[in-house]
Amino acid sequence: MSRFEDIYGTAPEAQASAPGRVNLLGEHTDYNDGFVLPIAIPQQTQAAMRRNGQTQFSLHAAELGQTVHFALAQPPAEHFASYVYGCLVLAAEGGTAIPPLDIHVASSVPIGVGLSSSAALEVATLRCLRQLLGLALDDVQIAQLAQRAEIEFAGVRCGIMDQMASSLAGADRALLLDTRSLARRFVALPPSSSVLVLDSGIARSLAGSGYNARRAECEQAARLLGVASLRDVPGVDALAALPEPLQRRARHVLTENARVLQAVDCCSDAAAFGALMNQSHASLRDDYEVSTAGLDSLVALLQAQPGVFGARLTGAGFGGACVALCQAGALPEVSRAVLAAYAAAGHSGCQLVPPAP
């Protein structure tokens, strides 16, 4: 994989790294002012920049192996690109002048699995600008403009999770985090436990799947409620007026919320939490409709393993990714029996987190 001196020939005045996330619990809550617990994952994204002293900027992907030229006021066609266009245009409308730069990205953060790629380019891509020109940007800004950047500019109506987590969240800790408010705090996973991630082999496209569809629900739901996000209805009693499938979409929204604050009270009970990685997932298939048939499968498979606490799709879901509790020792062959399995069953996964050898 390239390094910036091979593609510019010399080396970057900045160098910033941010990583992936996944998401233990609270799917879909966040663009509804929501909670969720999501936790960084060890693979990262990294940017370098340098001035070029040219007129424009010049940005090389180094896993797809292509460079791309673009102007501020001439965006690149490249849809990877809008990604990076997009933060430096919104840190030049916030009042800094930005000069043409030399940019490489390289990332070891699984794409388009569910585990936040795009999030992490967005926060790399910052806190490398942050660095290059001394911003006076805290991580939670660097967030919030991930976050608009990803929306004006990819086209993805995405909650503000993936970029809280991908600024603000570690690897040792879940972040509980309240959407609305901001408001975190980190959480302890169960003793003796450990995070498994398996892609499912299945590839979905956010901006082009139904994620924007069931926001949009979300939204209309709120509007029949009367109120401004379904964060504020008090209870599932009061969805009964509500025609389908716009119940069971708010009924998700309101069960998973619950979820993700009860497992912060469970924390220290990893069957507690685990049960309710399990009920979120029925939520997801049956009341949200985001799952496919091949992650129902991955994610049974996890749960009938002896050694998992619990299993759930992660992320946006329509494929992607699943995620499960597992004890920390037996971790190792939970993967390789559930991903036999699965290939046995016509399916082709891998192992995410932690990383494969």
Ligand code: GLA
The other form holds:
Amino acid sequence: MSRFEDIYGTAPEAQASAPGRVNLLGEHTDYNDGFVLPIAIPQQTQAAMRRNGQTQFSLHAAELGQTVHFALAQPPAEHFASYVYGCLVLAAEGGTAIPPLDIHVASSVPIGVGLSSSAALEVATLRCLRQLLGLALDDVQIAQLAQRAEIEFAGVRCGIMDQMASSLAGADRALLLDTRSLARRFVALPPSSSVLVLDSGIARSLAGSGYNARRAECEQAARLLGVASLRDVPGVDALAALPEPLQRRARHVLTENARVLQAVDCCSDAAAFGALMNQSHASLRDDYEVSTAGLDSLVALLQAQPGVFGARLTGAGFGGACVALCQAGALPEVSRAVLAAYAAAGHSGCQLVPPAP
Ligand code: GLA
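Alright, leaving the form predicted on its own aside, put up the form predicted in complex with the named molecule.
Everything in the complex follows now, all chains and molecules, and the chain you saw is the first one.
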């Protein structure tokens, strides 16, 4: 894996990193002003920068072995570069002159599986820029700029969970976030439990998927109910007036918000926490319809395994990763047994968290 020095022949002036995240509960609630409960994962993205004294920016992505060149007035065509470009343009719009830079990014966050590789890239880029130029941005403002970069430059109308998690969460405790007020606090995992993340091996394309369509359905449901967002609906009884599928979509959002708050109340009880994860998966599968047959079978194998308190798809869905809460000591055997059974059923999965040594 290349370093900044290998590509540009000199040391960087600034370096920063940011983690990916796995969401434990609260899926598709953030763009409805609801509650989420992500935790950072050990894998990080690193950004390094140096003023290059030229007229163009150079951006090298170590994983791709690719360098692209662009100016602020001339966007790069490569999709991966649009996240970095978006951050630079938004920082410039904030009133700071951004000089042309040599930029190097490297990442161990798994890409395209629902662990927020794009948020990690955005937050690492903005942290590095803050350090290089002394930008007066706090960690919440970094998350907000990163979210705008994703919406305005990568075309995903995402909520703010991923960028807040990458900017503010740690890997030892979960981050309970109210995405409306941005009020937040850290929540310990149930005692003697560990987080396992397995990749289903099913490819997922967020922008090309139904993500934006689901968000539009939620907005339509809120409009029909006469509220600013689904957060403002008092209870599921109020949903009876909605046509399908809007009623099911809104029911998922309301019940999922309630599950996050319940989980935080019972976070000393791993079995109760796990049961809420199982309910979340059923709701994402049946009401929100963002699961797939492969994800359902991986989740079913996890849920049936001794030592697993609960399991669900994580992230936007349509493929990608599943998360399970396991008895800490049982984790290696859970992972081995479930991946073997998943392979026997003709699929190809792998363990993502904890990362392979
Ligand atoms: C993606 C988005 C988030 C969130 C999740 C679903 O990760 O970036 O904002 O909506 O999907 O919970």
